[in-house]
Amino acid sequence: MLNMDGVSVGYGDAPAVLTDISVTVRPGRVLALTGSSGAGKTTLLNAMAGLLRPRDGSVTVDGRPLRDRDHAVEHRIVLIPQDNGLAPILTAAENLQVALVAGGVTPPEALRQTAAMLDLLGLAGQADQLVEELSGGQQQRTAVARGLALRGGVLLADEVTS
């Protein structure tokens, strides 16, 4: 379980952009965060993913303080950024395989999981296409496939419907 309690975050010396935020993300549940452009949704997700340290309050995973992004990865918190975070010079399949192998999956198993995830998201026919050749929607689905393949305990998706 990922929990934020009384969190305030900001950038540099500027005033906090979010203050006193509390949210709990429970296993097996979907939580949608909505708001107008510039409301702080991405900032909140970055704090939940360990990319931004709170000025006040706490972010915990299973009751233990979240230290940073590496710690979040150890606890299987996967962030799909708004820009999808894919390497445009790799194929859709290679983007998944690289992430899986980096996470300790054997190359043969990474190939199997990649094929399964791309098929699940209707991208089997695009597996060998460079990401830069895919449509925006196909790129976003590739990023989702990568997040699912990484077996995130918490999958945070910024602008996932784009």
Given for the second form:
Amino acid sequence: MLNMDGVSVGYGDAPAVLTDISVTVRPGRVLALTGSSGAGKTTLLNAMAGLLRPRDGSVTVDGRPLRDRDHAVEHRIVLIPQDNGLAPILTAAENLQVALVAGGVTPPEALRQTAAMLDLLGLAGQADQLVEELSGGQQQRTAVARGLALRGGVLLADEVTS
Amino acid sequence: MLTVIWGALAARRAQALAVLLLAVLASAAAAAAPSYVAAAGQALARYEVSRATPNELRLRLADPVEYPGVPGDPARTPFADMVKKLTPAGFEVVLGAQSGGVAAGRDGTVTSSLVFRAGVCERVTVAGACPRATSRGQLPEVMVGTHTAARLGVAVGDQFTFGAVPVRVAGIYQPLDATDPFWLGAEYIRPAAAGPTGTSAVGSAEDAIFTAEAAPLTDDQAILYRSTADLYVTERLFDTRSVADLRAAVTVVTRDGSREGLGGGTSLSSLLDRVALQRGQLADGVTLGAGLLVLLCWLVLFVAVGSAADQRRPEQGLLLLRGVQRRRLWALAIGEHAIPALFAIPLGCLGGLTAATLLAAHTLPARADVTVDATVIGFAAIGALGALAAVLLTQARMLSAPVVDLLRRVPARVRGWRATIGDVVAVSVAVAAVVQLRSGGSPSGLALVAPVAGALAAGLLLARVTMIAGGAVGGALLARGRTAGGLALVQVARQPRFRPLIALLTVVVAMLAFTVATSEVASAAYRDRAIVEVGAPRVVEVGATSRSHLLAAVRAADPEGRFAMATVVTGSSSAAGTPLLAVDSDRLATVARPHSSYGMSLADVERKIRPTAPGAPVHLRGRLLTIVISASFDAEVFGGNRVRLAVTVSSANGTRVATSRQDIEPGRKGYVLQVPECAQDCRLVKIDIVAPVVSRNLEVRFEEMRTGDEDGEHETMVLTGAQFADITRWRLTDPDDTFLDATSGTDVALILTVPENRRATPAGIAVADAPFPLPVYLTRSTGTPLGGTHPYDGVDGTPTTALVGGVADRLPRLGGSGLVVDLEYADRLAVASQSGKEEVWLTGTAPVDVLDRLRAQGLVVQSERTITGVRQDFDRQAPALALRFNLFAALAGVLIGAAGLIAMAAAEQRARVAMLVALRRQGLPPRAVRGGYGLPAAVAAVSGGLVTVVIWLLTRSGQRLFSDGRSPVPLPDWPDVGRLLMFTMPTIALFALTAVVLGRVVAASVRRRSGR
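So that was the form predicted alone. Now I'd like the form predicted in complex with the partner chain, please.
In what comes next, the whole complex appears, and the chain from above leads the way.
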């Protein structure tokens, strides 16, 4: 369970973007976050993903404070960023493979899961294409495939359908 | 537009600065070459001038008319006016006048010249005073040399006569520096004659006798003199005027002087030819290094600016999307980079001059001035404009790409013919250059840069292979879960901009290795050639009265044969002839420097060319030689055809034929020959019966030989009849047409039979005191096999035959063609005095007073060469100077390569960091974050090595190492690997260190942005 309690976040010395936010993400539930442009949706997701350290309040995973993004990865908090976060010099499959292996999956298993997930998202034909050679939609689906393949306890998807 | 350009420059200051720096580097590299060539050309000219013979430094004009009187200063004569009119600017003129004649003093006479020469008093030390002008009625004053004074028996204040004119000795001079071109070599200060009175003092009794400016005579007709003018070329002239100018000036002076009726002569053109040749070779040789530097600078710009341009693709795409015309984008791109390129020209000139000055100070054999001229500015402009072209070329693809393509973050891969056109051009140029180089002749044009062209082509191809292989291996590693290594590989292999960088680093490593290898081989070749061409650590050319004098003198100077050896070297005048080296063979292995290229051991040569002599020499002591002969021929039939007796004797003064005053007549008779040279000791060479027409058989019985003096005292029996009759003592000089026999009993004698109608050459018997044919060691190149006979010109120039006792690949002093004989045996077989160069070979351990010891034996020391000196001479010639520039260029290339790696990393760092940060956010562990820059460095090390081998094999034969062509000694096939590694390993280490630092910079940046 991912919990935010009275969190305030901001960038640098600028005033806080979000103040006193409390959110609880429960297992098996889908939580949608809506808001106007610039409302702070991405900032909130970044704080939940461990990318932004809260100025006030706390972010906890299963009751333990979330330190940083590596800590979040250890607790299987998966992030699909707004810009897809894909490495352009890797193929679609390699982008999944690298993330899976980094998450502790054995290479053969990672290969299998990569193929299965890309197939699931209709990208079997693009598996060996460099990301730079994929269309924008295909790149987005690749990012989603990577997020799903990681089978996180929490999946944070930022504007994945835009 | 200017505002936009200025804005672009301000916005991309770092890139503008990088372009400026790299364009300055290219411009400086281009400017350094002509600056260095100009400076080295000056140094070469100075060096050649310092080595030139005096006659090569001056042009002589001589008055066609002889005037009566003592030679005086012609400065106020029409001749001097004419000379002044003809003399080209910059030449130094020495006016003079001279008259030949015989000087007669109290103690003797000497054939000499009475000379006025302007400036002589400043170049001598004088006991007494320099001659002063005298008036009519006074004795003319003269200055004589030390040797002349001794010969004439005069001192300061004494008188002697020159011709019929009495003169007074005002002073006795010694030249301050006899090698000063002022003395014109041996023209005024004659070399001393060899002989028992050998001395270390310069000059001889025949040295010029100098007069004052004016000395009018009462009887002007007594002496005739001719005015002369020597026009000297100076070092400064070579600095300020081209060789072509000087040659034209000499031609004009010679032509106009001839029109005016002046006599003249010069060997100046041979000096000009040498300087022109050396300068040409220097310019050609430096082309390689200059080409390398400029190419590397352009490549670095191509790599660095291309990478930066790639990062701006979306920006360009957006501009086009907003309707900005492409030509405006082109104008912006040109303007943005043309400004740094233009600034680079003057800065490059300065940089090039600075580099050339530093290089000249450390590499040139003589002082040289580095200056700016139109050529330097032109080359700097070419370097800078080439840099601009390279920059624009990198952007051409981007500026012509479709908008949709520009909006992608990573450029689409180039496919089809466009992808390979660059490689095809590079390979074509390389092939053309290599073919041109290997087609023979003097390298020119493209062939001069064949190694660079080859390295670039091979580097591009290997970079292509690396990119393909790196991508495949990287992909495979990623699939196998080796994320760190796989990512590092694909980051480079899938980024097309790394391909020119890899090619660049490959070229840098290969050209450094190639240049070092060439320098190493050149150094070894200079050493080898010096060893073979000089023959021994020190070789002193001497004057001796004869070969036997040379042998005896050297043996006396070094009785134990530890450090000196007499040699005579003869070059063959005919192309088909075989050069000869005659050595005192017992000392050959001790004194000569061995070398692996000889293909034989000097000890073997010693043994083979010095077998035991078949008999002992016949020595004579006495001024008169009497030979008792019983001749038998029909005097009536011979009629007026004389039969004469001739004896060849060899003494310390040479070999001479003495002929009996009396013709040989039938019957027994003693024939007396005058042999004054045998008063002390001489050696009988041969006895000839000279009968131009042999009408009937002629038989001569040699019955006795005696020596004695004119007064009939000290008569000594040299050979009795029985000793004559020992036919093993003799060798027929014409074994085909004459016969030798001996009688026994009471009328024991040696019988020489000359059959009738024999051709008209002397029939004779030679003393068999040396093996005949003479055993020799012969070079393989002559084609005569071991045990065969080889015709050659003997040590005295007489055609003869040798028995090949051994075959060598090369011989000391002679190189690839020649033969070596024993000097003593060769001298015994010689029938004439004529000799080649007489030399004394010395070991490095010869005592310091060895030259004095040789002089004490009557040898005249003329010149000296050492292996070290000759090697240094090679090291001062144009090819060696060009090699040094090329080595400097290759070392500078290493820095350019490192700069290229840094520039490339700086240009693409942002994108790389962004990608790695994105991957870190997906869980990529920190240890997998690597720069990947080690790959280009590692590939450069391997491919650089491969390319070095390829270009070495293809182009090494075309590298000029000697200004006079090829060495007679084979060049080493491969350089010393240790020294090669000494240069290349630090280079690779530098690249590796740069890669590590750049990787750490990337990792640190990723850590900062990803929060860890």
